[in-house]
Amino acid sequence: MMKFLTSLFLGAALLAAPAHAQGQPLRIVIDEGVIEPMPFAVPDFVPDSAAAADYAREISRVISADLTGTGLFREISSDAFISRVSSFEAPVQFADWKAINAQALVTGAVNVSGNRLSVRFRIWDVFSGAELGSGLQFAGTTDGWRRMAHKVADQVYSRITGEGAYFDSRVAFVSESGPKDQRRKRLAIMDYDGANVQYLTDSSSIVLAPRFSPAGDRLLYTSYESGTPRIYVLDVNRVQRQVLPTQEGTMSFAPRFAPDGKTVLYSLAQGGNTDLWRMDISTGNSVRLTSAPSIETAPSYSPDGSRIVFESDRSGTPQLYVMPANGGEATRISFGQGRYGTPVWSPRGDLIAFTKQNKGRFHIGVMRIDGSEERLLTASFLDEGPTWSPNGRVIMFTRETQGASGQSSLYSVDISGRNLRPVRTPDGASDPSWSPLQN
């Protein structure tokens, strides 16, 4: 796993005196209404040595990227410059900036000594002049670069919208291809941004849904190569898996850590009935926690650990419930019209994603832990497989369009329901899973 320095430079500022004239600094407020996104500017950063120029652009690009993909900020194109950002050190033109409407300005500079890569920042509020917090160094090698963009345009976003970070984080999800009564599937990481591809698993066997551990390290997933589901465990960093253990004659599948990492709920299907287990991954050992004769599925613990969130037909129709991580008493939290699914808690523990299936159309929606304030963020042919971003504002899942020839893709969407947008992957993608944000 690459691993990053990070530090402050001499002569950064403290956060800044109040930034305009409302005396208030400079921020985004997400709420529910209409949010315009925020004019900013990226200028190339100074490369420190004539290895890093190559660097010091597409570390700029990078950052623009991410911040332009929230829906939160609008980039200024460079054609508008009026200054350009010829050293690190030197003062910065506020006047010029304020010309063509930025009110927030990101500078930077790269240095490349071998294959160790590092990158100075700056963050400034235009209209008041003035610093955003402290400047900061990471340091790495150069394979790392994309990581190091990554980590400054976290830095930015959180520093101005007072929310999580989430860009330097992956998703583990199902590579497929080939036409649709013949579907290939393989295991598949990536950066949040679909870069950085790496293939962990071939296409010989079925394999579904995987899902990160809280660190990050491990993915579960449920794979057919024994010709029935079974759970496997991987670890990211070394490609090794082993499968965990289950009773003979049964099915195992819907696999999710605890947040502890040790334990793992999971659905076990015997005897033509299906409910939840746990196991201690050290030992192999496992506890039922529900015993119904309907359909228990589709487990997510709360972050604490404390609740489990599932899927369950009980009422006749699939609803999601919720009850103690120990078992218990089950509590029904689901009431709209249509069929609930696939749900899973967030990371801020105050919301329950889920698929929904209503007259002939599905959509991802959110709603509080008690079942109040559904709100119903996309709809299609076919969405579903909920997955949080590492900050709890963003949600992805997979989108599979009508017909015959149709395909699977990723999507990501706001939890307020703005800015929905197409995740790239090499070719067909489903089951997302978001990972926590990288060390």
Given for the second form:
Amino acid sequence: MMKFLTSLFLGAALLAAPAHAQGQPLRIVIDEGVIEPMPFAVPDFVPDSAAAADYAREISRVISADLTGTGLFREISSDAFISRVSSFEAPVQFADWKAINAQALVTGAVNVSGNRLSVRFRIWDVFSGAELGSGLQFAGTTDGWRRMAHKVADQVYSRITGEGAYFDSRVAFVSESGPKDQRRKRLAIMDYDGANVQYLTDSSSIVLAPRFSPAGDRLLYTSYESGTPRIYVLDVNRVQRQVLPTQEGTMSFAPRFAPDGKTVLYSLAQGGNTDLWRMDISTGNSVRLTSAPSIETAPSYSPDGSRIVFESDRSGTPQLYVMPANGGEATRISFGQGRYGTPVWSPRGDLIAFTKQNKGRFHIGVMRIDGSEERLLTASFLDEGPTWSPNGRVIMFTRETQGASGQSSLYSVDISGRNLRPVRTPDGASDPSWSPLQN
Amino acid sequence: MNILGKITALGALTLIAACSNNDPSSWGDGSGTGTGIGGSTLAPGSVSDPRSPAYFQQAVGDRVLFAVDQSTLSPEAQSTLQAQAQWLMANPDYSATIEGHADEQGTREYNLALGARRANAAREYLISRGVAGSRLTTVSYGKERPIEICSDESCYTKNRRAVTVLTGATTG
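The form predicted alone done, now the form predicted in complex with its partner chain:
To see the whole picture, the full complex is given below, headed by that same chain.
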């Protein structure tokens, strides 16, 4: 029952491109300036049968929600449409779409045969009358329809922005319920947009901070299952977990995969002192990377695996440091006012996201890897624990509200600081980890 | 042992425990989830029986408090731990797990490490007063198990704590 989308075999095929006029490519350049969202239209995809009708409509809605959710696009309501698209192959009436100021148009068709579903689509630059890129077809099983919608939306987003895709991805998180002093936590996974929530553990023990493997097939997390914090590896598809070996009388937590997926960085607390260690998962052999009386925790590898950014209070307050992957001399990179924690290296390698605490407020921010150009993206009573979208453009994090009835929930924000949005979850939620793009 | 010193320390501690008892959320909410976490569970036995876990929890005082970001033991914390050590040595059937906690200011993982520091500070003090280290384990809950749930210093000060939870002996 916990098989995730293993029945979905996505096939992509190029559609023969129709003749079209040449024009300036449709393009959104994402920079720090204010962006006027690009108006687009996604008329309901054309179903080939009554069985395909619901899928066709829902797929169109998911594509539209993905694009609108970026803050870079604005959907034109179907109420305004002049043309009806009743055939995928019929010529597009560009004048009708220009008249309602749709700059981008996505047309498509959905075929259903038994439990097989295929989606064909084309992306049009309305004002030049040109097709943007080539038409594509995705095929799979009907239960994977949302993934196919996300894949179409990824194509639209990538072709128009020139950025990497991120909609066909998942988020692991901690689902929370109950009052603040007896919070029940369980590990969960969902699509990036909050759909298809599945629980991976029960709430009998506290679980914390899942982290995806580079291939997205496993999660590392910390659990109190044995009575003391220990690190577990969970196979996401089989929902089978394995505890990592540890030393007697210690606590291990804050695990992160190395880019090779074979080694794990983590914190080990021994005699009250917390340092960073690295473990080979297959052998269980551990190497100590830091050796200081201060707290060293929250490590994160650079995407090339050569360096580690982490949090340490060796200066007296928690700050961010970068050191070589094998340990050795660390360089402090955070110098602003306040306390810094939970650094996470961007998948592009150019930025480090972090949590900052200053004057009683929490912020999610980004800085260059040398600590320059610090930029705070959010501010609230308690924001923490950033995780990067697969394309390094969006950050998801935990926001907790104040007071006795305080609740945690997930939010996302662009690295420009725009488009702060709640991520819908069934209960309270914390500690998101964004998966890589699915295959 | 200095009897007079012990009595004075216990007197002060009883006062602290009594203050805590004024707050109904501090002790035993009866929901029965998660035993042994942060003193949210009432220890067994009668508080009038000096050999009972209830006496240890409420009369001796099972917890010490810390300043923001700190794990150093205040004079009050030291006298509480001194009394805990005396009780533990007089009741050798018991072992104890010292749970370290932090307030909600601070990130989850840093607070786990901070709670470990606090639990260890209490453990080291108990050892220095004669309790065998083999009887004392530690665990940190970071900011996962606040005992007070408001978001200001009146609650935070009670959440930054190390709680000595007795284990090992059965009581009748």
